[in-house]
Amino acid sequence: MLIPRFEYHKPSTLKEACEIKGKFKGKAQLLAGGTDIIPNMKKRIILPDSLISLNGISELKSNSVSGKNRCARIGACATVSSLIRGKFLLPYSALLTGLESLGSPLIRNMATIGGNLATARPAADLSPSLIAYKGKAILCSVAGKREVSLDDFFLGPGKTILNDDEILAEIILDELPACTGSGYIKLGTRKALEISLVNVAAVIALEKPDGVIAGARIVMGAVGPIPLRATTAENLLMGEKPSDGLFAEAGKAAAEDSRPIDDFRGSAEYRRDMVRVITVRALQKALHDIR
């Protein structure tokens, strides 16, 4: 199937890309890996007047660990496969699991972390973990930069807080405190090229080794219009000693916090029940991951 006609722009700097995007006022789309937009253009789901390629902007591909707090800074155009190969994300095991479960090897070679976030798909593999880690996004425009919490980034399916002249440039993850572990579980009907039926990321931090839970974040995907925090489950965990019984109660609470719908891939009832099961597994994985 042929792609519809469009104007093609290939800026060499982030500032130039922001200027072009602002000029078209929402009628231009960004092209990074192209694993989402190109198929949708072929299907006539998206018909942009212009495409702005970000592939020539080196600053969007750089990754580093820097600053007094040892923040991990991830360029929005870093490919999934490059992040899997890199060593700096090893402490963020839930994110690495999400990266490894995304698409197939061919897709991972092209897909970018920024694209996975900016397309705002409710079943995306990376957003639950990034939110669970209290990730932040750096949004750039001609006017400058702003930093936003990924808790506030998503507005609905396919919708984010990005303005017409803004580009997602970088994702920031703070260094994890001591005695912190994380886990990510994805439910699908196969192991590759699969959209999540349900996915859950969990991060827990203990007050001290073998101590009570001092911090907990549980984020659910594919069970709401945006990734959802299971706040009832999080509050239930706080100040308690980890145990199978506690995690089972948290799973039930997370299921109540979810807002799934019926569709051709699964019923709301099934998804809600799977949230309960998968939340327990993600918490168990997080507990075993504590370092």
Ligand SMILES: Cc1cc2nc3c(=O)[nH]c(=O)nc-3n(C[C@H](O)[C@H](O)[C@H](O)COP(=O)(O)OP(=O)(O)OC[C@H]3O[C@@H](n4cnc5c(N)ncnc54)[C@H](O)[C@@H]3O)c2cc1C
Contents of the next structure:
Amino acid sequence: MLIPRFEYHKPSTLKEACEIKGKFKGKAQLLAGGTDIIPNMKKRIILPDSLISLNGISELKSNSVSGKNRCARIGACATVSSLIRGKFLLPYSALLTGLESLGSPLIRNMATIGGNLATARPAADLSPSLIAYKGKAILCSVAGKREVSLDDFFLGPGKTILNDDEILAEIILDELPACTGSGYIKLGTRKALEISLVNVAAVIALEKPDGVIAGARIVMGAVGPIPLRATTAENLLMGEKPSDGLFAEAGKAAAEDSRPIDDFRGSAEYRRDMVRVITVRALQKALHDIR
Amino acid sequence: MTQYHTINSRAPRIDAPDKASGKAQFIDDLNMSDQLHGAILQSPLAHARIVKIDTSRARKLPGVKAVVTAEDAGLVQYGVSPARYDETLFCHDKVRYIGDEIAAVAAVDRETALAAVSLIDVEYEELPLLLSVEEAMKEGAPLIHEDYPGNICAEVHQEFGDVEAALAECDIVRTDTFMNKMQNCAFLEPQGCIGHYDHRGYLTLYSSTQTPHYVQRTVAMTLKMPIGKVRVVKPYVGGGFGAKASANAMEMVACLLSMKTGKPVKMVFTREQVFLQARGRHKFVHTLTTGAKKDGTVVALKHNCILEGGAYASFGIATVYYAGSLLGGPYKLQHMKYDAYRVYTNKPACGAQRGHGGVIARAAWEQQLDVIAEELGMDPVEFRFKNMMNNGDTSCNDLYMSSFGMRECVEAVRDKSGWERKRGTLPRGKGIGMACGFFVSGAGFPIYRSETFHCTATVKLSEDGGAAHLYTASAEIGQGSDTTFAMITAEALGVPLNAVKVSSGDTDFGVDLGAYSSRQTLMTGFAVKHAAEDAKRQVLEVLADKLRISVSDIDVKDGTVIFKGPGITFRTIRNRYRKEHRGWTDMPDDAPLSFAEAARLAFIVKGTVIGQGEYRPRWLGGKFKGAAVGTSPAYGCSAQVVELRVDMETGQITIDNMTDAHDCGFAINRTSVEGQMQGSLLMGLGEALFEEVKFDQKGRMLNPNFGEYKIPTALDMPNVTPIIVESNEPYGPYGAKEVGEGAIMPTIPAILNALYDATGIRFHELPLTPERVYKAIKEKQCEAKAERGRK
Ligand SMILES: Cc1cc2nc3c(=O)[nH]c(=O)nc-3n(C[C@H](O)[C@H](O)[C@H](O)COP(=O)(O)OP(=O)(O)OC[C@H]3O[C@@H](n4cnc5c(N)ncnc54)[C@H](O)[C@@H]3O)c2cc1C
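Show the other one: the form predicted in complex with this ligand, since we just had the form predicted alone.
Okay, now the whole complex, with that chain kicking things off.
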């Protein structure tokens, strides 16, 4: 299929990009890696009058670990493969697993982390862990910047709290507290180029080495309109010592927390059962990640 | 052992540099200076009467050069087999599936052509949808084609021996039903073409096809052109696997639009159109009843099959026969009964796909044979040894095994895989399984009844003597046939491989039925060998005459002339050559005499040396109805061992190892043979685990793309141990026969048998998605629990 005609803008600063976006608002779409929007334009699901490329804006590609609390600041236009290569995400192993399981090498070379969030696919590979890490997003417009929690970022399939004059500029991950570990599991049919049937990211923090669980966040993808927190499961873990039995209970609770649907890729029943199985595995990974 | 210079080696492919550097031209790379672009209006409804087609708005769009419908194209019926011509170029009275062609446009560019298509107004009257064989076969169901009562496209009823009587005598009789889903051939390069009708009234069609010859005939017939004025040229092709083995509507549309406009018209399918054109594997439902004796002898097979065909016959009439006849081997079986129906539905047409007709039947039966072996307490390998055919055997349906390395294949995979060590010792969740395969090496008859040669080949020696040029109409579609035929030419002529040029895939070069039914190496290879030998004979005759010796005293090897007797002087010939070629850099000086010198001499004496060869199978047996489908000059066979792992909590399968042996008669190019084995295994793995074309309630395809129609990625493919078995086929060139399709046969059943070993569960439905496997494991656990509860 042919891609419909569109105007093309290529600003070189974030400020300029905000101005253009502010002018065209919903009639313009941002273009990062293009791995989502270009196929959607070809399928005529999205038909913007213009595309604003973010690829000439170096400040959107820079990453750093800085500040007194050593938080990781990730530029929205950092590509998936650059994030895998740039070792600074090593402590965030759930995110790394998500990055490594996204698409194929070709897709990873193009796809950006910001695009993955902004496109808001319920099955996306990066949002569950970013939410589980209590990630924050910096949104910019001509009016200024605002910081939002990724917990509140997603509104529905393809829908986020981004206003139509805003650009996602940065993702911020706080330094992980001591005795914290994370894990991510993606379940699909084949081993690459796969849309998650179900995915789960888990982050757990222990009070002290071999202590009780002092913090737990479990986020499930592809089992609801947006990535879902498994709050019942999280609550059940708090204050308890990690054990197989405990994780099995958490898996069951997470399955109850999920809201999967039937579609041609799989049944709701299977997805719910798989939430149970892979929540346990994600928790085990997270625990293992601490030690 | 004969010493060969070129064949049986791992010679690099002659097209490798061009393909690796992106220089090889595929249809999408070809453009003509004044070409127009075509687009087709395809039906958005799966079953509807066409009330009215109004093209006036489209015609008015600036840039549109022609709009055509059935009114312009006429209503000539075409298809694959003349016995089932059921398509017209455009629908005129009704549409039968989503994608059926209604009209087409040629315009100055693709955008305009697509825009014009969207301006064609069609009024439809919706008809009831028949989206399954159950609905289509129901009493009183509406007819998809008026001429086919009950929506039966084709039916087969055959019996060899006396099945009921034989089953009554058996110690063990088992019945199982097995099914797959509709599949897509999933080649990488979408079909595309350029039709060019020139000022002299000659039509040239450039097309991404497996069968230039059949396309030429179909185009000439539907467009009412004299066949002598239709030429089909195949550029490089990125795979076909069956779906490109017959003419498609786009090819004829491009030609028709070119005839209307006097300009070349280019068209290329989108991936979605590739899926709608379909013509891949049918959905088969096989019910097999097999009877065996206590000692393991398989005696009788009662086989019922229903094929969901989609809206048109395509290859289906051959498919429905193959699905039965290919179970005639590789085992000795005295009694076989086959009853089958191919049914029309309102979906895209199914056709031939690698392993035509036989793949699902083979999967079903090899799994059932494993069950029987287990019930008899026999090892699957022993069970197969007990029943396999040997060299010189003829099956109950008259298939003759002129060479048959079945035992060698089974022994090879047993030994290389560590079968004896692993079988029965793997922990739950891990499994090992084996299966055998069997396939034709070229269809015994063309798809149209004819006495034609199946292929011709011409080897022309360059007048200077330095090169040989092979002309063949055969189709290089990525499988490596150009390289194979260059190697055969080099070997037969006695020149090095780099002295051979190949021009192929053009109906102007002769007759060749094309790349399907695993036929080219044996059939085209045979013709090529003869053409090269003919050229060599002509050269040697002139040389012998000049030197006053006998032809039998001379031979040619690797570019030099070898004299068998002593003391033959050829100085005069050399001097003559040196004088003529004065100033050339590649002048021969010392002994021995080169083939170039001899070939130059032959040219000077008798003119251009042209060697010719042709091939037509000998009369192949079978007097019963349908005997033509399944007969072949030779049969390939294969065996495979698969090792896999199952995640018992999620149902995910990981294939860890595949050990595969294939009897290809003789490997002209060892790397190419292994490439076909690897490719077949990958395709079989995909069909077993993932592949399924899905539809909604309206007959719309849900996954016409490679994101959602899942073929294996490199990460899903394990290491493969390919083992080449060479049984020396007497009817093949240098002993060669097929590997292209037969190699896929054992993969699915070997996976099924390994899955059983891992889980204790027999699966009767494909694909083996994690969800299907998980559900079965869960059910089994529930049953086991209930069982324990009762105790
Ligand atoms: C073959 C294939 C395989 C894939 N596999 C996976 C997979 O395994 N897992 C997965 O999660 N995804 C997958 N995807 C989807 C896609 O690659 C990812 O979502 C990717 O991260 C999108 O990033 P992008 O930079 O390409 O986004 P783009 O396509 O450039 O943009 C996507 C959307 O986000 C908006 N956008 C982009 N950047 C910003 C910004 N800074 N601020 C505001 N809005 C913005 C765009 O306007 C657009 O609407 C796959 C896609 C393809 C084609």
